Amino acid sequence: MIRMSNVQKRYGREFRAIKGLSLHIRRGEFVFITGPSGAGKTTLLKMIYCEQKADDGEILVNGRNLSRLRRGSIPYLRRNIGVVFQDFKLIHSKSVFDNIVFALRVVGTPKSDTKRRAWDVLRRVGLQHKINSYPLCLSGGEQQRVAIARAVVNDPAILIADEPTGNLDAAVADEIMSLLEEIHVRGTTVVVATHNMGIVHRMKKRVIRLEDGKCVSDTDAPDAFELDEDKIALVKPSVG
């Protein structure tokens, strides 16, 4: 689904924020990428999208590689692929309903579809009853509610998601989290950036760890690891 073979991101001449990383992300799998400010696990979310494009390397997307992909075609990937930010980038000038159907027609949606998905999308993620609001009248929670609604209104094979409950607090992130699980659970591949890792270390999954735009650790088992509440990091029981 997601592979990145020796991929170098740099940022003018001397800054390199990506650093030979490889990894693979299979088809239906929940993964966490972690890290501490600034160890590149934006730029690594950005690419993948192509939101940026990688300087070495190779990274392919759903059978796609990217650094063959004409800026024509950047569309055409993308509506396979839903994005989740920290601070929403919800449209405060349409509503709730409205914003769900821009992305609907972005792609192409035939105008007779468009309010039974909007519809559906909604009642899933359970803000049906807020259809004919406005984002700045609403929750940070429900705000985010409306953005994950929005980024899988296209039943995309892959979920991107940065910081996704960065501006929540604890319940209405685990909300959040709940949420995302219940997309996974339908066939989503589901890919979260996160600092927090409390919600980690209660969700089991698999995690890449990155450091100064490399791969420190990658474990299919986080049972086998231990939350550090002061350090805010995942470190490895003491053996023996």
Given for the second form:
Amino acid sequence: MIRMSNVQKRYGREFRAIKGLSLHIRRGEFVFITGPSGAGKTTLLKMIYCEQKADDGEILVNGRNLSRLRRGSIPYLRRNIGVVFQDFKLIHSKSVFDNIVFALRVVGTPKSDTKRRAWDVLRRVGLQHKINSYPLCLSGGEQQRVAIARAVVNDPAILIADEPTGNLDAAVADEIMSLLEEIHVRGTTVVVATHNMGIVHRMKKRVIRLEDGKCVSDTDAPDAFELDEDKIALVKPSVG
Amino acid sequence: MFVQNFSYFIEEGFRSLRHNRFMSVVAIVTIGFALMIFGAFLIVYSNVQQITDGWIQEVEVTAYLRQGISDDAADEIKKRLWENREIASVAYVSQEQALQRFKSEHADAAYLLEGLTNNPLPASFEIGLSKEARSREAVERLVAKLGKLPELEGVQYGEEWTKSLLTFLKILRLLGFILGGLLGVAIIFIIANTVRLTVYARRDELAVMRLIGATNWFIKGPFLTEGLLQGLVGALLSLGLLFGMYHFWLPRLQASAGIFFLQSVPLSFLSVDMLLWIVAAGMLMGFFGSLMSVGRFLKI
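Can you now output the form predicted in complex with its partner chain? The one shown was the form predicted alone.
Every chain and every other molecule in the complex is listed next, the one we just looked at coming first.
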């Protein structure tokens, strides 16, 4: 589903965010990308949904080679990738319902389908009672659930979440992760970048750890925690 | 899908106009005044052109016959003149008729003819021009051709004033291009600036649109519609102002004694074609103005 070979990414002349990264994420996997701040997690995700272009190496997403992708084709690639952010990125001037409808409209969903699909997805994330509320009237957890609803309403093959629980307390963070797990069970490939090693610990999924733009460990689900306990202890104090 | 997108663009375009009410009103009024100035110029130009067209159509060429040409010979020449495509009518004015005409037109100067034994006025042909000969070049060609006829002594037409009239029209047209160009650039920049503010205010929304897979045209659409609408409303405002001025202000101006030229000439408003051109120009400039702003934003 996502394959990277020897990918390099530089910001300016000096700063190398990604240094010769290679990885393979299979269809239907749930993968955590962890690592300290500045390790290159966000850059890695941005390259998957074409917000950043690799300077070198090859990235294949859903069989498409991103280095050969024309600018005009990027929107069509993104329609197959849902993205969730730490700061939600909802449109504040639109209601919860309209935020979802908008995502459907952008990809040309027939008007007759939009209402039904928006309603369905909001019910899935448990926000059917908030459809007329505006984002700023919702709690952080609710806003993130709207963002997830928007990301999955078009049934993308891949869901990318960049620190989805960064602004949420532990209980709400668990709720959000359960929601992501539910989406994964339905067949979506989920890639989550996070600092929150507690969550990583509980979820027992594959973990790719980045440090200084390089992959320092790639651990499959069952063994992840026995192996990384030391690192979890090291990273935990920095979690807000 | 196209219809759905189109209705979305219109909806969003109007929403944006409402949202940035103050800036939109400023832009629309400025466009309205700029196009009004251009429209007023077009009214002046089209009227001057209409008047000069009328004058040029009335140009008559008078060809004077040499002394001693008989009426029969004159008949022969008249037949030959008829063969020219440029000539629509030929009237023969004999020496006698010329004298009678002079007497009736200048009754108070009858003393000038006293004491004359011979009729000094030459016989002439008064030549009306056909449609294809109603340009300065065609008139000059015809005059040159007539000048070669040995029976004719001289050919006269209002060459001086025709020439200066046509030069005046050319200058007026050039001025129109310059004025139109300058106003056009100004309008494009006004719209570009207003739309740039909207784009800036909605940059987060646009970033979200890009992330969820909106094509560039889908993102640009509402802004282009906003520019088009500003151009359209501005153009309609300018036509309203022009119409108001034409019907309420111009009659008063004509009535005032100072403008003798306007008093005697029936002036007309812009033709439907020109009205449509002004509206189309407003919309087109609105479109390009916003394209400039949005295009720049999407490159970032």
